[in-house]
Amino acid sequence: MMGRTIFIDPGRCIGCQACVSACRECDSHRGKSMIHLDYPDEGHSVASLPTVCMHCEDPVAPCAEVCPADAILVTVDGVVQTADTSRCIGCANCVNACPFGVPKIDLAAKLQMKCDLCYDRTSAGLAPMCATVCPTGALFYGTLDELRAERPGVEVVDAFAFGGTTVRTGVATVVPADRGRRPLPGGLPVVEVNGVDVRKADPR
């Protein structure tokens, strides 16, 4: 993971959407939020989960790898930038390649947009907008040592398993201390296929 990064603590998220509102105020994409607030079991649970760009490290960010215009750059400190407006052709390859479903395409502008860790702020030593306003610390910005100083015994994971592929990320997720550091399963559980709730489907 990156030295100073976002740590996502799903157990602390209360779904208040302060992060979503704050992201809209970021100068580089004012009026549009680049953070997703997912409800993994909507209708059955109030559980919520903030999803920011995970700034994939290994393999190199899939979104950047598949960009035919080299519009998505990665900084020396590991931040995967949003698309360069002078190069992006709006092909949506990055949208399809991202295992976390993060990039968005502005169809009118034919331009990709995504979380870039508020690089205009973090490169100047400030925290990203989302982490600045999170009232519970579900989004924590800092180093692993700083996180552990505030939350002794906390364990984090920066690897996610998608089938036979493991993706290492610059952003980390807080996990139960007894879970160990094995990769987290990537993606959300499939709950609906062609309009049918598979949780209620006949197993036969």
Second form
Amino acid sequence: MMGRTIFIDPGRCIGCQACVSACRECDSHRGKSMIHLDYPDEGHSVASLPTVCMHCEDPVAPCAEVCPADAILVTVDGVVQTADTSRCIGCANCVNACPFGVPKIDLAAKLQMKCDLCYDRTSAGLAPMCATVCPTGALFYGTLDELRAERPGVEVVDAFAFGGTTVRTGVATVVPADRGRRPLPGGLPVVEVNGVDVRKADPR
Amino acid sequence: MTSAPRPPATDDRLPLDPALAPPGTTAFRDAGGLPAGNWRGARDGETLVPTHCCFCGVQCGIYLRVDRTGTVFGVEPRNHDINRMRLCPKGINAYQQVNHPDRLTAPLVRSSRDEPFREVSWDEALSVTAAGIRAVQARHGNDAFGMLGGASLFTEKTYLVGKFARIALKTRHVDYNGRLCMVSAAGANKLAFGIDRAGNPFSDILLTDCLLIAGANVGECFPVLTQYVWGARDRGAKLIVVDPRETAVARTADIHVALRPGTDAAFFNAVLHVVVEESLTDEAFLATRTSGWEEARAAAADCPPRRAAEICGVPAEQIAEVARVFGTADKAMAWHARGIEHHTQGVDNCLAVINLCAATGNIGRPGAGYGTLTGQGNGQGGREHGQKSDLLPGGRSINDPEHRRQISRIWGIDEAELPRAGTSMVEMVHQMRRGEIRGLLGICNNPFVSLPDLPAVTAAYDTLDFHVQCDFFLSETAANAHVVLPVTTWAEDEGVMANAEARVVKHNKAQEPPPGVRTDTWVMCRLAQLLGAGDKFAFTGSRDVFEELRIASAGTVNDYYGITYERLEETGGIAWPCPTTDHPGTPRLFEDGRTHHPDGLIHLQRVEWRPPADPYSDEYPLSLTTGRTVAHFLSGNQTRRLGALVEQTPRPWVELHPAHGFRNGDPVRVVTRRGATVLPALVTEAIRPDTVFVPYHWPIPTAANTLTNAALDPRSKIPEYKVCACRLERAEHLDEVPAPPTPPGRSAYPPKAQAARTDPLPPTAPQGRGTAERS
Ligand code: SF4
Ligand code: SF4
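Could you present the same protein in the form predicted together with its partner chain, rather than the form predicted on its own shown above?
Time for the whole complex; same chain goes first.
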């Protein structure tokens, strides 16, 4: 986990998409949002959850690792940058490699874009646009200590298990206090395979 | 657009009491109001103008980004005390309407509704308007010309609307769209406390031990307030939500009471019943601070939880649990909004909440009290200074001889010239239909979307001999007018608004209006001149009007005398009453133990539940309820033109329980006694099986208000938007689900140019509501 980073607290998200609109206002990709909003419990509740770039630390950013053009740079402070426009060839390898489904490709421009933690803002001491505006604090920018000062006893996890592989990330997720610090299952839950509901068969 | 924008006012950050700071405001965030040097410097020549969001009653602080040519081109969050940089999607996108291609930039005139509009000069448009007004009044009398204002106007302009109607138009028929919004709460507060505003500031939410939210979808309607709700929860407060739907906030509540729409008074009476039975009342408080407790208690005694459980469709144990949690909390608060106010017993519902707060001694302490969440940005200020049919500036009654004398003196007119009370907005529409009102000047409202029983409303407007609208976009209502006068957006003028806490905040001018556009103040003053009342309207702008308003409010309950533009810029907002220029304002009411009634007591009232006006039957067995989505504002005249917001919620839908057998996206015809509308289904368990929900921001043919009932609360005259009887039918084809029309804009005149979108897309889940199947 980086020093000052984004913490995602799904229990607070109200699905308002202020983060999505704010991300569009960011000067580095004005007009396009790099945030996904997922509805993990569709049809049963209004629960929602934002996904920003998780800024993977270990293994170092799969998107950057697979980039044949070395267009995705990782800064010393662990921020995985959006593709360097002078290098990106629009091959979409990064899209396929990212375990969280973050990078987006502008096919017409043959360019990748992704959340770079608003590097223009964070490097100047500001919070990223999404975490600045998020009306609920579901996206929080700061250090773990700052988060705990406001939300006493809060537990966070920065490891995600994809099958046998664990990915450690720069961005952390708030989990219920009794959950301990085990890695979270990565990816969306598998609900249906070939039209068959597999939730009952899956003890997870 | 040559002149430079107003220089930004001084930094508005308030000294903070850390105990009152909303969550998410660590030192880092507090330091973030303005970036240190390089961020601003990097944007060559840009200025940040501090102002507020133009939309809801939270009034979040924002900066408008203005480029070197003086044009608004973006937004930056602002570290204002209310919102601490947080914004909802409306606030983030609001700036896009300032230089939107749909903006009206020249007055439009036509002599009949069959003709296309002509662009004309201001001189011509104003003389046509004055002549039209005179013609109607000469033939049918002064009261045959009505005026309708709005609660999104700056307070100065709402003051002018009231003065203009009474002095320039000499009509008694003036009202405003706040009549559709929160007058029930206003009426109840006035009855109980003698003062019409929330009792506590938002920051008190953080101090409470039990927060009860009734009929308020905080997550979608006042998203930035969620930070206070979550903050209270972080500090261990219990959260009780009363709402037929499992909203985002209800989802996390300790107790979610999913009651049947239209049964709130029964529910609150039953809660009070248990409070009394289990001796959770604060007897000392009741004895010394209230009157009317015997009657209120007697009504509650008639409503045991078992009876209420049947009426409300919730378990009796849950009602008792609410009473225990609320009644035993050291400090408890209740906040409500349209969900309990939009009813034929809206005033009663609010009174029932007040009875509960008072019975448990939860009034006028930090973290203990009541509040109403205003929908429109100036829902509070918009009704304080004479825009309402029965009120004069300073909340004075238009029927009180002493009040009439005071205002006549300030306005320099003979008291006999001051008209009497007129009727309310919905009643005015009925008067149009009956031919009693023949001409109308509308400013800042869009009844073609916002009024109930729309077919009757459009027919009523069609009878008008002369119809004038002021707006900055061609709204659905403006498209019906004879004259449309293009006026400024909030970013092109200065003025004050009062948010849901009754905190008066100042909006600053960020750019010059586009050529051809005038301020509403200018329009009213020029028209007054043409109508022969120019000497009473010698205002050059908002500042002059505010000075007169301060004086007109001095000594009243709504005392603004101590508030000045300079003080507002220094402090970031002052809550009224504020009688002197060194008075700090009154964020929390009744701390001295006295209300604004002469006896200083809280006047508790007897409340009895009555069923909603539209009865259920075998033919119409279900409840239809309506409400907002987070992406749109009121009639959508502004937000339905902004790309990101349209994309977020492109169209309305009908939200229903899987029990009805529909699949997600199925075309469903919702039928009520007034009409039918086909909408795509959004199937979710987050709603009661006997209730369906339709959001209301769209015009015909997908208007929720085609279905709603125009029955009014007898005291507040608010329509019963939140409940009517309906049934669901399976519509045959998906293409029966019409897409909402593109809002009329410049492209809409001549009419043939108006493009109709016909995509019959089913709703996905962008509204933040879960759908039963992935579509
Ligand atoms: S802005 Fe915050 S609350 Fe709103 S959708 Fe994004 S993460 Fe959720
Ligand atoms: S609409 Fe309301 S909550 Fe949203 S930004 Fe504007 S004032 Fe704040």
